[in-house]
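Shown next as structure tokens: one chain only, the form predicted on its own.
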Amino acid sequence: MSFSHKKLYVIFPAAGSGTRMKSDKNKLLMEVGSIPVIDRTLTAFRKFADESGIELHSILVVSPGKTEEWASYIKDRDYASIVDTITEGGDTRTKSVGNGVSSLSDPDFPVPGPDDAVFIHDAARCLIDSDSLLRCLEAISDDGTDVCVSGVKTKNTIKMVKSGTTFVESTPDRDLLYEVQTPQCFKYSVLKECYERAQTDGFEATDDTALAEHYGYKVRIIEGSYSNIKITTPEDIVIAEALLKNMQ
């Protein structure tokens, strides 16, 4: 499928507070390979509008006080121009996304257009590969989906415990479990609407399709990658490293 003349949005969450990284420097500004975390995902997005020949937008949504910081940094670098406007987030996901979202009808911004696709995905996944990005705009840009994620089949088996306990409630078919990972797509029209009622709901979700299966939207599985790990660990920096070698 060509995307020529075709649009991508892309809000990229990157103000969580990383205190698993155990550690005093931003976990974006962190190297994997040499290279800040930071911008290996940023310039894996700008090669794959590259290749794509995609027009390609995207919101950096940071910690509060820090988007001067931010613009500092990204002003100079390679992949600038996909960067449109970067913005503070919230105490939690649902409200740093929501900010990215609100960003997208600002006047100033390229307003998307109902249908077009909304990726959310996390700066901290600096391994993403342009055939995952391909695999979900192809779905997303499908008429009959709405909302996809990238994941994975689960490897492992997973034990459902009793809540407040560890005592084993059952074995879930391991054959149905995956583990998402983003980016997280959507149509522009059915992102904002999301977003718009978990607001004035005072709906939380940690994972930005669980709003859209709460508000009654199915969403497909896209076929994801193992290595697009999430940077949250000092253990994922050797693991992430290990992982470009062999990609390399």
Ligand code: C5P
Contents of the next structure:
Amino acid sequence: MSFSHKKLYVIFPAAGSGTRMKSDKNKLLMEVGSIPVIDRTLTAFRKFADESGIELHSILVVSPGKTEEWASYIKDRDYASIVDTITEGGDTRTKSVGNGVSSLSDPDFPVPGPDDAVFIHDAARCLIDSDSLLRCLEAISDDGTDVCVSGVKTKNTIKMVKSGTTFVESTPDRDLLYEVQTPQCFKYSVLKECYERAQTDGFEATDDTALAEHYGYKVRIIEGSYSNIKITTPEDIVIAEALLKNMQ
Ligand code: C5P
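Okay, that's the form predicted on its own, but what's the structure of the form predicted together with the named molecule?
Below is the entire complex, every chain and molecule, led by the chain shown above.
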């Protein structure tokens, strides 16, 4: 492996309301192949760090009022060595990740250096694999990329509609379209600047690298994986279990 980093920093946004799962149970505690989603996600990162010989430091961003509950879960399941901080999220993804970014400079966190790679990874993407993580880390470490996002070429034709209607306005060329996922990775100095500016401006986006685009940074798409789905609706559990069988 060619990257130069000794530490891997990760923010795991996990403060979503999970309403699309239509369950009383937190979707991160639902099981995929008998293992809770959150355990699969954390274990995938721990495996990657162990394989790569780098130290993993992470922040789990959870729903307001749930930090103590999550702290016990993390301690009981022996994840305390990789989850350094548990912090409260906000009512949007941008606010949740923003709180995670602020926690990276907490005195009890091993603050990243300006050029260190910081990953943001949806806690709900529990089938993330080491190869995808490695491709992102190598991009930030070795080719001078400041910001990158995992993505896959869309398999479907996408139509753009006129705002507020179902009338088609255009059909973008499918060869130019990627569906993006997490991990999304930034050099720490760029991440900090983007989130501080977004907080001041009240700028919101559904993905993190859109902030970098907004503030004029070049964002590279790195090959992701079609298996790296986000557990969002009940059928995603069924799909994830089928994918898991194929990955084993
Ligand atoms: O809403 P979406 O499905 O895009 O959420 C992706 C990830 O962001 C999930 O892991 C979810 O828990 C997290 N999230 C968050 N805070 C919010 C909304 C979503 O941490 N307010």
